[in-house]
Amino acid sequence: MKANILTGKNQPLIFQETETPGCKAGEVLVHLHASAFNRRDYWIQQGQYAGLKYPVIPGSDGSGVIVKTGEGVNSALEGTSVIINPGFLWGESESAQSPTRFRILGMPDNGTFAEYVSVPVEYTFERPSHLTHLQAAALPLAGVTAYRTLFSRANLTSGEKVLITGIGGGVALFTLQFALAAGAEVWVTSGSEEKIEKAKKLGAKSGVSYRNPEWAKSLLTEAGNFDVIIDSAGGEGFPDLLNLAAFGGRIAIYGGTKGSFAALSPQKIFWKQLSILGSTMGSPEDFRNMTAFVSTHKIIPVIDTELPLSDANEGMNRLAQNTQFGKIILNHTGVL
């Protein structure tokens, strides 16, 4: 098979022939029709990720067709169109993943930037029927992260007001789409006015640019306080979120691109009875509920760029520029 192989830190992906993976007991071999980039893939290439192992085929997201089943797997599954849950060995507790066993497809295990991938059958889910392979490939990692953050952790309910920081990335956009489908009023922030306007076209009420030093005051004046705030940045602007949160508000965090928090006021946290919630990926139950939610509400992922499998380095470059609005997709077959 052909695959994109990462041979070391800060190295380009090499598109070349490599051995097609086998199919062990309990596994299925998936012929991938499409895959998608996540910010994780960029950090792995930069060498800024735990447990690095080279050479490796990156990629956590994929959609395709089961073409072979291993021992103990029903052969009737062959021909089934599936998406892959990239979070392996979550563990027994819904509250958090296992700190020692949990792993994500694409590092250290070979991932989806290839023609084929072999995975345990329990991590395959039937592709939502309203989505093409290209659309479905956008869903797994970002979709389950958004779902868990918004519903399992922040417990969003219909009619609440939500703020999503840094709109444009995959998780933030799924959070926007999911919150709107759940009946919430959604506001956004971005460093790009163009991205704010695109978010409004998707249904966001409005938004502000965080490049404005007075962005938080402006947002408070325009929108008032928020029941739920979903953040991926952290950094020196995080204390502003305490001011924007309503009494009893929930601030859920799934990333930290801006680094450590500046000094937080414990008085604001306890007086406003705020909950600050961390979230990473999602459990198998989260993934199952996410795919059902997407199917019920006929949610279609936002695609920024489509590239052939052989042009994966262009996808990495697009991530590095940080200008995308939606997911960057690799089309493996040309037939979607």
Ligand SMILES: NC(=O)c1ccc[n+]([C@@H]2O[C@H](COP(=O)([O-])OP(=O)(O)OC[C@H]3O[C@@H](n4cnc5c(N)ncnc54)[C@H](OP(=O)(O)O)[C@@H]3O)[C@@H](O)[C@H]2O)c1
Contents of the next structure:
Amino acid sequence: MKANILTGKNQPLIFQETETPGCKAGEVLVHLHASAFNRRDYWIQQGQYAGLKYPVIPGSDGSGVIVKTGEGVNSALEGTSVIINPGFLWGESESAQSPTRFRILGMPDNGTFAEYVSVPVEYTFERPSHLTHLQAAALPLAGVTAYRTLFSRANLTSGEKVLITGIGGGVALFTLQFALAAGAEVWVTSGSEEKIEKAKKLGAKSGVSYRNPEWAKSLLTEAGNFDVIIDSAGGEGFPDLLNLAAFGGRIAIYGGTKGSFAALSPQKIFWKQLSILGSTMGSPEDFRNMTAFVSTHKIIPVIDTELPLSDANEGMNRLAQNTQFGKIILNHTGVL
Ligand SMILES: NC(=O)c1ccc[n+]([C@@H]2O[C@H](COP(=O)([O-])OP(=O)(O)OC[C@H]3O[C@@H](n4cnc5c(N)ncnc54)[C@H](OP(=O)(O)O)[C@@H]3O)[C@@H](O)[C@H]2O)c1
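Can you swap the form predicted alone for the form predicted in complex with this ligand?
Every component of the complex follows; first up is the chain already shown.
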């Protein structure tokens, strides 16, 4: 098969012929029709990720068709269109993943930037019927992260007011779509006015640029306090989120793009009875609930760019430039 292989830190992906994976007991071989980029793929290429291992085929997201079943798997599944839950070996608890066993498809195990991937059958889910392979490939990692952060962790309910920071991000956009579908009022921040306008077209009430040093003050004046804040930036701007949160507010974080927090005021956290919640990807239950939610609300992922499988380096370049609004997708077959 053809695959994009990463041979080391800061190296370009090499698109070349490699062995098609086998299909062990309990596994299925998926002919991938599309895959999608996550920031994780970029961190892995940059060598800024725990447990690096090269060579590796990156890619956590994929949509395709089961073409072979391993021993012990119902062969009637062959021909089924599936998406893959990339969070393997979550463990028994809904509170958090196993600290030792949890792993993510696309490093250390070979991922989806290839024509085929083999995965344990329990990580395949029927592709939501309203989505093409191209749209469905956008969903798994970012979708489950958004779903768990918003619902399983921050317990969003209808009618609440939500702030989502850095709306250009893949997870942030799913968070916007999910929060709107759940009946919330959503405000956003972004480094780009154009992205704020695009978010408004999707249903956001309004937004401000985090590049304006007074962004938090102007947002507070315009919008008031927020019941739920979803952040993936951290960094110097994080303490402003304590001011923006309502009494009893929940601030949930799933990323740290801007690094460590500046000093946080304990008084603000305890006096306002704030909850600061960490979230990472999601359990199999979160994944099931997320795909059901997407099907019920007929949510269609926002796609920024579609590239051929052979052009994965261009996807990495786009991530480096941070100009995207929505997911960057690799089209593996050209017929979606
Ligand atoms: N814990 C998990 O399970 C999990 C899962 C997925 C991702 N992540 C992490 O979450 C982060 C986002 O990932 P992603 O794939 O959704 O993002 P992405 O598509 O790579 O986009 C990153 C976004 O960060 C935003 N940003 C940059 N500077 C910011 C600032 N000062 N304040 C607020 N936002 C800022 C940008 O928003 P604008 O373009 O609007 O300016 C940009 O679109 C990454 O750090 C990633 O590693 C964690």
